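In structure tokens, one chain follows: the form predicted on its own.
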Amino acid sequence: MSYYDIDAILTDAEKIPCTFQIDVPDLGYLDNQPGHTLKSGSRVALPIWLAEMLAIANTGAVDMDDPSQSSKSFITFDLPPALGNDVVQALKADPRSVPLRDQSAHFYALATHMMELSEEPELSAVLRKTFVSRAAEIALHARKVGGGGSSYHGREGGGGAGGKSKGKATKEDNASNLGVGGAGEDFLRGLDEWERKLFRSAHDGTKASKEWMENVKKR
């Protein structure tokens, strides 16, 4: 990543649930309790960047009645809330209808993140097909609002060139269930950062050719 690019800065300070290997001495706090010992199998929840780098240490130290517990990394972990079987089991019903915001404004960094420090098969391909499906939906949106037609501005009468176009729906138009108002804004309002970024592309998008198209118009 780029040391400036505040969103993956952002997305490393998330924390996600860890479980420490050994006792640490000092760091009781961690878990509530100043000025004691840290104990093995304490769970506390860090940022990905310390937990990354605990995870992939380890102690260096040697057990000789048992060497499979020689040099085991200082921590373990699992994946976060917003990746859990809920969000999962949601996202495989319809990955329309859960907004992505509110389990983390950077939901597909942070995933992807997390299936970089482990094998989750099942996850990669839930993200893959959800985000395919609100791709689809996010330019479907960002061509209403940015192209006129059945927009947003629509409704408050801006519709396209002399407002022509205003009141009529294509069949692209009609192709989400969700609408422009109401369940849609509330879908808009759920992107993460990484399908806003989407949306804005698209948007300004549709919104360079539209006028391109009328000053074609113009000659």
Contents of the next structure:
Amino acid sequence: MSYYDIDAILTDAEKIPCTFQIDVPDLGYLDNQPGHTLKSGSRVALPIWLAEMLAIANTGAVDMDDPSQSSKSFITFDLPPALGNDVVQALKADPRSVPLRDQSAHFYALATHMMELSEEPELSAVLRKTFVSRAAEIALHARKVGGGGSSYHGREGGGGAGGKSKGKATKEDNASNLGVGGAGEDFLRGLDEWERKLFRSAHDGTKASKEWMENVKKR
Amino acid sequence: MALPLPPGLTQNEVAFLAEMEMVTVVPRQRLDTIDLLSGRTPQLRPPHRAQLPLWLALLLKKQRRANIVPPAWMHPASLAEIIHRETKEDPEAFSAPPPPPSRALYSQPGTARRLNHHASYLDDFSQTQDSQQQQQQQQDILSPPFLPSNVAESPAGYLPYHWLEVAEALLTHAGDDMPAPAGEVRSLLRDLVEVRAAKMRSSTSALEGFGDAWLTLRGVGAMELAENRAFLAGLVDGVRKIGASAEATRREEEEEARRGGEYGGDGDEDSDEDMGL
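With the form predicted on its own in hand, show me what the form predicted together with its partner chain looks like.
To see the whole picture, the full complex is given below, headed by that same chain.
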């Protein structure tokens, strides 16, 4: 993960539900109460980069009356709804039918980040199975989709503009391609960023092979 | 990420390397030896067969100075057998690469050894002090571009490393030298490509389980590797990232168990497992 990795930065900006453990003066605007004190126990969605800092650092305050309370962290955090129980159950049932992009554009990156922060052995096993079984499907679509090289390059051009515009371009390209039914299109729309990269690399490989195959005759 | 090219060879580079493969030709005209970087080409005397690099053979073929003898594995019967093996007999694995060439042992009549088998090389070295034979042995470099796997004598029923590239080149430029109509061979090749591509996709399911999961790529050709390299690398890398935190925990636990075992501590089962390792 590079410092300039745009996907890493965007993943860090994903919000996760946090609960404040202490009162913080003048931070009420986070909870729609500007000017007030943020009460302990209030739930606020914070970006990962901030939640991580606050969860790991402790307040350093020494409480003479109750030593067990003396060094508690600022916040505790839960798994984001994208990794919630219903999503995990759906993935267990059929990984291919869940549009991961609707949960989060950086689903796997978010999940691995959360697993680094808190141990989720079951989640890791489910995600692995999901990733691998969806990858086989992705490879199939990458081979079937699109004979036209030019439309593919058109999509590459918009690549840097971020998740949303890219998603649109992919959708349009796939709509114009033959051989993929409506179900396939739905599946491709539900790919998260890691899977998109996988799709692109698989597609590039197939396309290069096809080009080579056609060029053999010309030489 | 400054390099525009992905790691590994592109299809065109692979096809270029495949032109170093040796093929058998039947010359129509005499041609003296040519000094090439890879060595001298044999003297060409019509009707005697000779082995030439693919690029030179194609050049001579285009000038109508030679005919190419297609390798035995490109015969329709051989291709059909390979397809049958890949689809019916063993739908999981790719068909095995050709066996390494062997040669009869002079010291032990009636036996043969692999040419690139290290032990046999040492055996012969110590047993027979024949310097000429040593020299011969040392000249045999046996990795894919230098293996004689596309000459007329190469065994049928095995796909060599550069199968797709060589087959395409021969079909395109020397279609009239094929043992069967070029269209028939070509359609069999197409079938084979599709079968193996599907197999490549389904082989990824081996990664689903935790622990002892691996991808085996034995028998996969150079062109298929070039096509699938980015996808497979991305897949394995993703699996690694997803399992990274679980892996770290597991290692910590193992470390913990080992330490516990050293101090004669609590975890009896764990220390038993360590003994197994």
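Numbering follows the first chain given and starts at 1. Keep in mind it's a predicted model, so treat the numbers as computed, not measured. Between two forms, the rigid core is the largest collection of C-alphas that superpose within 1.5 Å.
**Student:** Hey, does residue 210 budge by 2 Å or more at the Cα between these two forms once the core is superposed?
**Tutor:** Result for residue 210: yes, a 2 Å-plus shift.
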